[in-house]
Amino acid sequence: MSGHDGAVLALSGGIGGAKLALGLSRVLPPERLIVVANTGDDFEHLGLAISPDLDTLMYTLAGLSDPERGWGRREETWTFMAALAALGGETWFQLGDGDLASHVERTHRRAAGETLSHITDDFCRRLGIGAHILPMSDDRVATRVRTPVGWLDFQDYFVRRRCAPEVSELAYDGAAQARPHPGFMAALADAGLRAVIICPSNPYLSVDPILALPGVRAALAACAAPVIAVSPIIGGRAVKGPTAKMMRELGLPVTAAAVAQHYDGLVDLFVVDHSEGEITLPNMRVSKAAILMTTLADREALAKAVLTFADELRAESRT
């Protein structure tokens, strides 16, 4: 199998990661793309099993995502939420009417004994998604953040409190006992794998839960394919979400270089925006590309650039 024939493995959170995953799905034969999704954000709400990052990836790759919000389904309606509010129910976590179908069906199937990965695979097939979207694990992992008001469950911090509390520590409850998805580990061990791409997702909230699973760091370090990460920071600012705020609170400089250092020992090449100054790192290469993905063309162009970097690294390693 040549470098161009192998599968590409992407590690992703929600909105930012899904943009690059969509680009990759459009420039690769879809069946050659494996996207491993963070499930540390998963939680139960109103009795429903909700998997935000899996759903964002699924809706994005199916062409169903809301282009304005970046999460949820396009042309969504909110009759359920309005009726719930009228009855005095909890409305801090918004569930659109179409989105609700995913959660109800997932909950029903999980109660019947199906795994999260099996359900996700079936949803993807029904929605016409050719890429493989895998939850990082079928076991429960829960991201929690330590704040001045104590430890908070992720969605309580992220949605209910709008990331307002200062973060001093993060934990990934259950990660040490969880088993990485077998398809994820098999891809990392595949000598024909073309590339591993860490999408521009929040390193601490979206990527670290995946890296916290037993054996994942070692498998990444031993992986034959080039491992490339794309910066979620451009010019000292996060493209989306609380990454910059969280870095400041954790005592880190809000720079692309600080994110690169976070991946030290795991990544061969780090991709920063063209607008960044020179970044020199002792253990990894740095390349530049247009990493702000505003349009579909941007997503495809970045996907092509990252794959080109990977193929160049792979060719070098063979000479």
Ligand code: GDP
Given for the second form:
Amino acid sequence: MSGHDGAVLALSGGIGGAKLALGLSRVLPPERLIVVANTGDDFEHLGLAISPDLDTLMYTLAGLSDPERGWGRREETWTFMAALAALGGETWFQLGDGDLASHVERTHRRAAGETLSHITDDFCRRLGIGAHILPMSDDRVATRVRTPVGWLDFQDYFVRRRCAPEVSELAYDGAAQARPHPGFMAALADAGLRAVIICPSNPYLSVDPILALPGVRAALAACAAPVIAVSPIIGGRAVKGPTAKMMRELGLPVTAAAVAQHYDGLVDLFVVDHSEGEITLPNMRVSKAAILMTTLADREALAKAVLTFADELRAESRT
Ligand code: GDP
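Okay, that one was the form predicted alone. Can I see the form predicted together with guanosine-5'-diphosphate too?
To see the whole picture, the full complex is given below, headed by that same chain.
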């Protein structure tokens, strides 16, 4: 027996990853799901500790997320932003009134010495989330991008400049010194783990910061459970966000196969959309599924498909 028998570990960024994480949380007993969230986007703004991907996951799994935007809370009000603007405050980063409570409470507890993972765990429990959402690390990691105007902090690039500057390089400041969350590493090392799923998140902005933590690549490569990644690229396009633009700027073809190559050596099976042509890759299998998640049913169907692929791989490796 082990602590993670039948558990599924998902690596996720924000919006794309949270869609599949929600599907997984609905087709699994939720306590069997561990979602490791990117915290490379975390930053301090107006004195507040903001963790965008953790919050997107938290609101999504709690049924509180805004269905149109994908980030923030549904039925949000914006009194704070309007009042802030009237006072001449910085308004480039939108903070809804309800969302603000998360940041204020997180900041207050951090200042009192609580870890990010402890706070996240408590928020999740209070919001009725059965799955475990873990920050990739309790230590600070900051994603930055190199552009013609110099190295930019992530939110400056992503929100303030709307991803307009061309990206030539990425850095994950602090990653080499950060400790991956012990729960994350324990799950990877557990022979009872059912699957590791790399969600369809931005490979450079959301997944690479997790992979940059010491020991994570080696632990994934050595992991007994099948490692499956779902493509964020469908038919040569990203569903949302700057993934495709970034791939072009980094000199890569904007294809699902190029994302698969990016995960070479880590992933056993790569899931692409049914609409893709034949893709063969030297070191990994490729399977097809309906990977565009528009409805809740799409999220659940993809979660089921990915778990079926994982169970098939596990059964094979045992014969
Ligand atoms: P962010 O941190 O909020 O930017 O979100 P992620 O990194 O988790 O997700 C961004 C990626 O999700 C983009 O590359 C999108 O192409 C991808 N994405 C969004 N929705 C879907 C979807 O329904 N299916 C798939 N396969 N990818 C999606």
